[in-house]
Amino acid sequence: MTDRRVLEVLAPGPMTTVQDLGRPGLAHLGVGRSGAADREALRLANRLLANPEGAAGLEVTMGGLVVRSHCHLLVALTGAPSPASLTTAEGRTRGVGHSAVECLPPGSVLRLGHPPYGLRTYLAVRGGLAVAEVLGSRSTDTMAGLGPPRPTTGTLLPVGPPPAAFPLIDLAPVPRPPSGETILEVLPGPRHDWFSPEALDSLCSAPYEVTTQSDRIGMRLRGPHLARANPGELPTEGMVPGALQVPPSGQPTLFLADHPVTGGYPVIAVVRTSHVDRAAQARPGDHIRFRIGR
């Protein structure tokens, strides 16, 4: 144990990464944006702590994270509501609030359980995680292999100095992340004319199931078949978060934070930017319904 501003990982859970708001504006160099899959959840956690909105925190998929504080730290949990508990160095245990400012005394252990709904929980620390930047970001890009390695048992995460501003509130009431059927607005994509005239209606006609072939790169969906009208080969072109790319199977893939910067299958539609965060909280087995935005 030290008195440094450090968070020690005792167990990382199934999937934990360090994320900030990513590396926008570098696609021309072949570098994707990456960053938090649910950016609004990370922003909220940082606002609660009076951090800059883009300060780095932990993105925890399906809970399971256990960390120990080496000093007094203020933290906030947002996104998927993992049940959380805090055990002090003296052995006293209490519950930890969600979307709330919490104090971790030195030697205390924070445990995150399995969220009952939603997929990704964010743990922000006042001062932000001060791991080394790569190309201006502390995000882990799981596809490109950029950024800090995934925390493992024993990883010591340095915490930056607290900002001058103080938290103004200690709780933020927020609506629960969607569960079951998630509604996502889309706009026609740059290659929607490569599909049959009925394809966009088919996309919105029935829900798609989120399959287990889903991660930070994208989610493969199972639902109505999207028929092509143009069977030709498409030159590789740029991709964005929210793009619904359709391979020959006719089943779309929704690109998320670590998506490839280019792709060779046509994009029938693109999910509105504000709804990509919502999509990032859908878990395998959930259903997504698309509707054309106005």
Second form
Amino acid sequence: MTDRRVLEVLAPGPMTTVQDLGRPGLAHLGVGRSGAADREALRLANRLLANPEGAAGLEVTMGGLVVRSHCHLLVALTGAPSPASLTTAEGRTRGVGHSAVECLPPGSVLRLGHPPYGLRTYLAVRGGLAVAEVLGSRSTDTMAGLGPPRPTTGTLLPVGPPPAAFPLIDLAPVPRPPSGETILEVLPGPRHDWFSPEALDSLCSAPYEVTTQSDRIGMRLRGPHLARANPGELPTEGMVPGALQVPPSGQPTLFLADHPVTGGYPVIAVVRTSHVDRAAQARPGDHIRFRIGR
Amino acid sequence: MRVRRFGDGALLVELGGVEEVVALYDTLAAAPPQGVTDLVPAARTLLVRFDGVRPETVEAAVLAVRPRTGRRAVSGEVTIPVVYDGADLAEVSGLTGLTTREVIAAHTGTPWIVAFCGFSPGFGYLTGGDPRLDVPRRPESRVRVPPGSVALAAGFSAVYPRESPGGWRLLGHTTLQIWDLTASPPALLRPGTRVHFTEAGP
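Which structure goes with the form predicted together with the partner chain, now that we have seen the form predicted on its own?
Let's see the whole complex now, leading with the same chain.
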């Protein structure tokens, strides 16, 4: 085993991408921000390791990731609590903490299981993943097709030099991601007046189920029908993460990190920025209840 | 100008049309109010995204802006040579009542301007061309439109930067690179860019 600062992917799991905090400031060129779907979880993992908050890590959807370290690496797992284990080069296996600083010795293998709740786990490495930047970011934008390719079996992920600062704490007490029902605060959207006067109440009247048609672009939800008052065609306009866009079906789509820069369906409500991370941890079959904020 | 809240991190400014949108975009892009991270011009709106500031603060800053009016702001000029061999050229001729030659003359005869980008990185919506070229989208979207395809739909013209699905009417193609990740900025067509199409011969 070499001592290069490299993380080798032995299995990527169902969906793993490299993510940082994305590429702001390019929306006018048709390039969205992208970045970690649960930004706060990636930030926390980086803070634990004394990395800059925006260092690139792995976003692991529904666990399944197996990686081997080629050197001593400090890592932290945050977000959805995938059960994790570490097998050393000598063959000893032990559990790995969540939201905690852990050391991977050279040749050791880290395995992430299926999280019991939550959807996206973040694996940050001290020094950050040093894959090539595209337009100033190491995030993969799954809709625009920008950024590093998805890691597959055998991918060698270079790790950057460790920062000068040292980790100050080795464990962060964080509330668990919601299981079953997630409560999200929304603000009335720019086109709420395109809907019937009761539609905002309908949105908050009963939970929506997260359907399997959900990814980093957005989540299709199934629940109370949102009736339009204005049947007209909306000229294309800019979109944000957290926007609840309503196509003619009357069932909303909640936009996430890789949402299109512009959209053509009216937005009835927008999830509060600080709650979008929470939305990104809801998984198919979970329920979301919206509450009007002020 | 009417400002609508778009959640707690963005405002949607409604304007009278594309010219006003581009004028406000140019003015704000030149001197963005504090906290503003992204500006997304569109057909009749400008989305203003911000971070770490209150919506009222950004709203006040936007309302205080006096966008240049009158002559349309132009940032950059691009000439795009087009081979007019598109699969929908004959159909566009039928829809507009113009001969194929007249369609080409109309497309090359009037300068266009990039109103906004969207759909995919570097896909510019061009407005201001010959009004006779206002044709609807195709009833069915094509699964694969080759990069460099020059197309029309709903009063706009566009050049597909990359291979993608698409429902616009294809007039022809250009070999000019519209999206180049090694260039800075990577998009050849940016809001406010004036575009002249020329016929490149067969």
